[in-house]
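As a starting point, one isolated chain is supplied in structure tokens, in the form predicted alone.
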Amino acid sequence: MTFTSAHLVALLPIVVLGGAAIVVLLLAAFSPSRRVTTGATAIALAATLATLPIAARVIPLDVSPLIRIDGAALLYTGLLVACTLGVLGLSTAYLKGLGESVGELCILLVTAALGAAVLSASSHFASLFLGIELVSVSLFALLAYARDEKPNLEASLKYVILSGVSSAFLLFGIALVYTELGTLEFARIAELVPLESASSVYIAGGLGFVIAGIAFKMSLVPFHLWTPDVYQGAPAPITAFLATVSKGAVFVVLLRYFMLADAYAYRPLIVALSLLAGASMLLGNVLALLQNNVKRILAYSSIAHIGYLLVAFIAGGAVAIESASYYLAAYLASSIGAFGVVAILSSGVEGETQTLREYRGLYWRRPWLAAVFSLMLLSLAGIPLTMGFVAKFYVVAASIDASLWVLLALVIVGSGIGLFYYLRVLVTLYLEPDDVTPDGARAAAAPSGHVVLAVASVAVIWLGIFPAQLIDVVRALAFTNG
């Protein structure tokens, strides 16, 4: 195949993360500040979604076998770099409480950013395992940023032990898929894979092996068992990393395997993933119910979302892909908003600060976080005037489009115990403060991570209220695959 400048100009997104990460590198390694390193990283952040409407120029292109960039790539990498920055703006205003260097984490999070983007472009399972390895191994390290925490250490050795034993799933299977077909292509594999040879005992083995180890990435019930503990245990920044970056790139690669492989074809595949998603759905909101860490409250309601998420993603066609990307999208500016509460909560002071009592009467302290803090809980239970309302409307819509009884069934309990869990954190931000309320840290907290919250803020509630604007931005680019 032949380069040409075209090829170049689609790989700018990843070529410019690419490029950033090699400076941020350098200038963490040389540069006396470190407001420098973190500049020039969320220089290098902007620069990636400013090159995404050059790029979109020459879409739909297959720069190789292992990376097709067309409208569905770009728009996910758009969204999860987004997520990145907003990271970035937490990360800064938490470390400086911590008293914490901050340029190896600018280093790690581009890195991680660029493994993002490299599965939302995938189209082949080398460049899916490279893409999640690059994400997993910047995790390893930004679990455990805050070295004298012990709660870091302990989060962080947990994922290193379960995400190689995913990783080792997401191998095997990828190798009996290729020793039955001999083919890692997606697309290629839609050609290999009639429905009557569907049945292969390799086939059928390697697929289950796949989809495990990314059921594991997503914390999907029953491999959802290390996300709680890690998520109370890492600094609350990188936990809104995990969360929605990690999480959202792992989901992409899975829609564009689907898309581009034709697997909904595949029933057992469905099957699976219906089981899947129903366990989560039910099992996450019920064991939030139990919680009093707020964390771990918020743990298990991203196990249940996307859930949610993957009832829009199984009921298959136009409708599912639309409402899949909105989902997301809502998913993905509801968890930052939330999780960038608690990290400028916890910003300054000795651990974070996670109990429910510990956030009672936050309103007579803090009104704006407070009010942020209730925007996104809103959200992510689905009322109205919020991104999530449009969301989980979408969700039901889709399900009734193909008749999933069953799974609409389970998303309409699963929201009413979220909706339960939801107004229990709410109600007690604006409880009159017990003695021995903390009053959090008002010093600590940096003018970036208030941004980050104003932007997620008025993304949930103006997208919320005129949820068309991104809409037709999903229709025009997630659908001109080509």
Contents of the next structure:
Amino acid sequence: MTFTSAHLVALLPIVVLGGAAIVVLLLAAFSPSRRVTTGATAIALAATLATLPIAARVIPLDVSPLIRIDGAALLYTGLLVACTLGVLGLSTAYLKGLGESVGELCILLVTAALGAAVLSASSHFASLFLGIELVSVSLFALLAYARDEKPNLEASLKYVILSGVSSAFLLFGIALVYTELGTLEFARIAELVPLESASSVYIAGGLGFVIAGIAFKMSLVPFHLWTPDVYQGAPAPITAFLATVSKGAVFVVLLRYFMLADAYAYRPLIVALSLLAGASMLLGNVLALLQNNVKRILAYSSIAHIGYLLVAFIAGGAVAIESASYYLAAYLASSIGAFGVVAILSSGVEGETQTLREYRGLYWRRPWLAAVFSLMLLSLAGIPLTMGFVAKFYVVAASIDASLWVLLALVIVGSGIGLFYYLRVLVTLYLEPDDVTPDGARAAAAPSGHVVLAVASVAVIWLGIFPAQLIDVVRALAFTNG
Amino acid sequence: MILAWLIVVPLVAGALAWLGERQSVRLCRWIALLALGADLALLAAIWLNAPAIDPTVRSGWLVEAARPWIPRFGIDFHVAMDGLGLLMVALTLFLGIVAVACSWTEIRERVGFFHANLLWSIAGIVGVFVALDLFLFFFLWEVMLVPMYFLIAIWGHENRIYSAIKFFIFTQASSLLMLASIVGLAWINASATGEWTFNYFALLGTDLEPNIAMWLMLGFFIAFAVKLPAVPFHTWLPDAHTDAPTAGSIILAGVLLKTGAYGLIRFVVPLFPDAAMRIAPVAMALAVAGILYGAVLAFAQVDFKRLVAYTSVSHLGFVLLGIFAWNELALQGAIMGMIAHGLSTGGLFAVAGALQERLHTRDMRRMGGLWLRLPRMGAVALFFAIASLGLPGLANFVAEFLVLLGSFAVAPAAAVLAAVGLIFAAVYSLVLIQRSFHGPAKKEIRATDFDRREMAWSAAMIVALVWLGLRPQPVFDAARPTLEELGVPAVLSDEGAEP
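Mind pulling up the form predicted together with the partner chain next to the form predicted alone we just looked at?
Below, the chain from earlier opens the complete complex, with every other chain and molecule after it.
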């Protein structure tokens, strides 16, 4: 295969991110100014976004067997890099109160974004594993970023161990598939696995292990046990990253695998995913009811949301990509916003602002943050005038389209339960304030955090009222992989 | 796009009222009043000029407008108004003004945000009454919930958090079923025609298998039955009404419940005529159960507002009965019942609010003998109470009489049992007055009687009730084209329909 300029153009987003990682590394080492490092990182991420329209001119294109740049790849790269940019803004705001250096964080965020971009374009098990590890390894350090905070270390350690185990599962699964088929390319797998070999133990076992590994990264029930602890212990902006970019990237690669390897035809896989989705929706929502910690509530809610997302995905066919993409976008924007509020309120606060009690009467103290938080909660609950509503509509439409009646019923039951805890948090924000003012009320975060919240809010409202714009983009891009 | 303005004006005014709080509290109140007044003026303009605005409009409709919104699913911003919609929007705006007037002295904290929520809720309700795209309808159906939730949760009484969450979960969970039904219906239509649409008129003729129609219909029916509320879905209502601030109770009882009845008339029966007819006996049984059960429970209450709340269950039972009797007499009665209930119960809630503001209690055991101190208030309360019990000459009588007449032709047993409810109504209404205003005074009560502002809103509602009671014809005339379009059978000759 010859490497032409077209290939380079298609690869631009990944190239820019890779280059950025080196530049930021050097800056962090030699430039004493926080502002220069974070500024350069922000510019690099924005530049990555700017290269997407350029790359869009040459798609779809296979750049080596590992990477396939198509519309979907660019769309998801854009979403995930934009989220990373948001997390960067939140982190800068958060770290200002903490007095921690920011250089390493910038490097790690860029490498994680690089991993997410690779996953978005992956067409091969090797690049899948590479991307997942890039994201995970960056996260090990990010989770423990505030080294003096004990919960940070605990969260990081938990994640390191469990993530390592799940990666081992993933690798073993990939090896089994390779044993049977002799290829790791998604597209080749589609050719080699006709329906009769569906009974092969290697394939079934291998894909089972792969799904288990991926379900762990997406924290689907019953592989979710680490989620609430790690979410609670991690620095709030990193929790946001974990909930958005890390989960989103893994979901994206799952979607790609299904599209390219035509895995929808493989029934046992669909059944397994349906079970995972159903369990996640039910348990995620039910367990969230029992929590009194905002980060834990959001953690369980994110488990449930990935369940809804999987329903759209399981539906299959053209509507599936479209609805899953829209749902993903809505989930990313709302999560960044929700965790963003937590991050800003936690900046420089010992033990962070986490318990529900500390959020009591937030509206009367910090109306702007409370309004944003309310909006994000309503969006997560799927109430109109927000992206979350259109996303829920899409999930319902997709599941009706594919006649997934049981899963649809679970979506409805899950959303019903979900309302309860979203409202519980929501109403707390508007209660009479306590006499004691929690530290969070005084947390002063840098303006970059507020900029992120403003952008997320505008996106959630604007695309909630006029979803057609995003739908057009999704449809234009998601279907150019043919 | 005059209909869009009808929705936009309160939306924008709500935001202005929120911002205006910094300037002055009175400003918020005036913004709310003016916005609702302006909306009423717009409505009057529609009513007076309807044929002149657009002669090409569909028969039976006054105005119609559509703009593409989400082309991917064939979703339009499609609004239209017919006689039924006109009546409902008029009721909404009228009660909205009463609600603002009632809150003039009651709400003293966070006034701007209060009026913002009130206006946004009204905007959503107006939207529900004019939306003709099922997606848009659902969208606005939910938009009206969130501000109402805040009204109850922030400015409500003792158990407000519990009540607000209960209210929200009941209505939201049931409306998710409706969403599934809406999408299901549109999907069946799309797989038949190859094109997605949520247009009401396009979906009207969808060909459905009886089984599927039944399931889809149930999704709509449950959502509307919860909102109405029909027994056994009514348990959110007493809590929400009791704990809501006065304005919230008025809007909740006066108009929010009517969206359920409206939905049954506009969507359930026309979209699924056969399935609706199959479920009609069940629905009428629920209606009768609601009439009697609500009345009995109302009698047992000692909380003024809770008593009134249970009377709503009873009154809305009549509306449900009228709708599922599905003939012109009964439906005219049901529509009249929606308006009359809005006025009389809204009035009683306003009186309850005024009482609570003065006495700081709603417990009737701590009232009694109020008439001596508060004669004007007593008279107003008595009027609304006898309106509520269905005294001939007032609007409620017309409504209940027509419903009974219409349903007797279809289901005599149900009509007979429902008629018993009228006796119960007399009992609970009079008990309400007797316990609170008559009898020996329980303690020295220092309270001022109704002032000019309070007499003004009372007078407006009283005049409306008397006028509709003596001359209901304009309401029937307004609703008739709608019923004709729906193909409602007449039970008697047309002369018979005009008492």
